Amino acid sequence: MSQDAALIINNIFGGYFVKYNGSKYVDAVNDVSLLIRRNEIFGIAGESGCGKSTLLKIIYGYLRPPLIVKQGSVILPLKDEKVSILSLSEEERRRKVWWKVISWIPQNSMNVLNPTMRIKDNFVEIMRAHMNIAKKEAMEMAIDYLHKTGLPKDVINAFPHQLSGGMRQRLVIALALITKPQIILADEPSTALDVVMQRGVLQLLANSQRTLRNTIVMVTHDLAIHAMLCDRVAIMYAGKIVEIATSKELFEDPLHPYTQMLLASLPRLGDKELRQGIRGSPPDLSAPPKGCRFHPRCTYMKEICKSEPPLLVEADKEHFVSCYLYSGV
């Protein structure tokens, strides 16, 4: 096991069961193995409905009907143990893991913020159950967050409803920092924010990480984001990996069919050629196509593409890809 691992994702297969017209299990992450070190943003990237929301919750031990987890497993290795997150039940992740030691910034800012308290009461829960510290300093480290969020200082008195669900969705980022957690996820953490106000929170996020040297865990479908703030990327297709590597090789040389394509289609700064997107769509996860999830949309299938899924292998060092165009055969 790495000494600078934050994170250790093994095998994890895991999905949704759905009743419409009878039960159906929606297979939304497949056999994603991961490791996330210590004091890196790492990113996750790829189109809408590939899984990367679902492993984040998975990681994060979220697990609320409709979503189960079949096989696989989530370590967290501390300084005295190493915590088997799905092992755990959910009032002892509540009280070993949530806030403590891993925050979460869901896209949903109501899955945090308690809708029956004042935002005060909300940040100074939080802080006492966490941090044990007095009402006094928590209130006076809640108002220097959201100020730091770019949000007035009134809206600690406000209720969730009263605000706008940008300024909700700052307020969630600012309680996922103020205990200071060893590892952040973040669910698109700045989707519902205007251009100059999402440039702020990701620069909030960023700083926070090089201060506190903890680890982030950045899920966004913007590609930006993840050429700006990321040390390494892996890009998810229709609920499985198919290639991690540093930002700066991955937008540089990417290696796999899919992640050519998604770069491709992306508008470049003095570029005013017309930008192609990918052919087809994303397969249907109740029923995914066997061997490679992506062969059905790829101008480099081979016949093997069709039956027997490709294996994550290291195409060059710390350069990992998921295609038979890499593998020998």
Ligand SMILES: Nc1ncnc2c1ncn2[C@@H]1O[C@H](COP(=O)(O)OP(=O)(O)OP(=O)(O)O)[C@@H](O)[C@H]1O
Contents of the next structure:
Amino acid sequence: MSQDAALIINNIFGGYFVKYNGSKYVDAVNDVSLLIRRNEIFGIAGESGCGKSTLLKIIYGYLRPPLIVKQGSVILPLKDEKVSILSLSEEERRRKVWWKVISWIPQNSMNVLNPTMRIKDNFVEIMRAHMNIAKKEAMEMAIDYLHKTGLPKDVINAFPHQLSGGMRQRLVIALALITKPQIILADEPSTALDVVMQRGVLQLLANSQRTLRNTIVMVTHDLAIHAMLCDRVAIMYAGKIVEIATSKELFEDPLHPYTQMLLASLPRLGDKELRQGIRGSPPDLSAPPKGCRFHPRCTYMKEICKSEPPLLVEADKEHFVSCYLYSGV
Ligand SMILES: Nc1ncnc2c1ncn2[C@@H]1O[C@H](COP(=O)(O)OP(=O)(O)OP(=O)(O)O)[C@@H](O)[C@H]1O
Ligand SMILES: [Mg+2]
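Could I have the structure of this protein in the form predicted in complex with the ligand, to go alongside the form predicted on its own above?
In what comes next, the whole complex appears, and the chain from above leads the way.
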């Protein structure tokens, strides 16, 4: 096992059992393995609905119905033990892992805020549970962190529902940083914000990573953010990781046909017309295509792509891709 691993994610299969017009399983995360390193910003990108948020929830161990994990493990190596996050009870995760070691900035901030408590009580409760700190000191620190994310002081007295989505998102970012965790799982941390605010909070996250030398897993569909902030990036398509590389390599030399199309569809300065999007649409994950899940949209499709899912192989140093164009079949 690598010494510098922050999180080891092994062969995760997870999704949603939904009961609506009969029952079906939404296969949102299929055989995902990742090694996230200490002191890196690791990005996860991909179209809407490809499973990014589901993967992050599973890594955090936020397993609320209808989400289930069928198989796999998430290992958190600590100084004197290796914690298997999915083997813990929720109470143990709350006590040993959440906030203290890993904090989560969910796409929906209400997942971590208690709606019946004022913001100050939300902060103080979490801070006092995980930091050795007096109530008054916790309040002062909370106000300071809220200020850092551009929020006014009096937000501290509000209830979560009284704030806008953007304000709530900023305060969850403040909350995620305040306990100085080793790992931050950030799910679209800046999407509800205007461009100026977006810059501010991303800068705050990046600065905290530099100061604390911790790990950030950054989920966003915005590739510009990945290019700007991330050390390495994984591209997800229909529940599977199809490519992983350093962000420099990924943007300069994308290997997977899906990544190539994703990058080609980005607008460039000087464009007179809209660029062509990716043809077709992502599959319904309750009935994903057999073989390579991208094959129905791929211009390089071969016979084997329809029946056998390709493995993720190291095509170049530190550059992994799951496509038969590179695995020699
Ligand atoms: N609570 C749920 N019940 C049933 N299906 C769900 C639920 N949440 C997500 N899904 C389905 O799981 C799949 C993956 O969703 P997920 O939210 O992880 O995607 P995402 O990549 O985060 O998308 P986005 O970019 O829109 O946030 C989708 O098909 C989605 O419809
Ligand atoms: Mg999402």
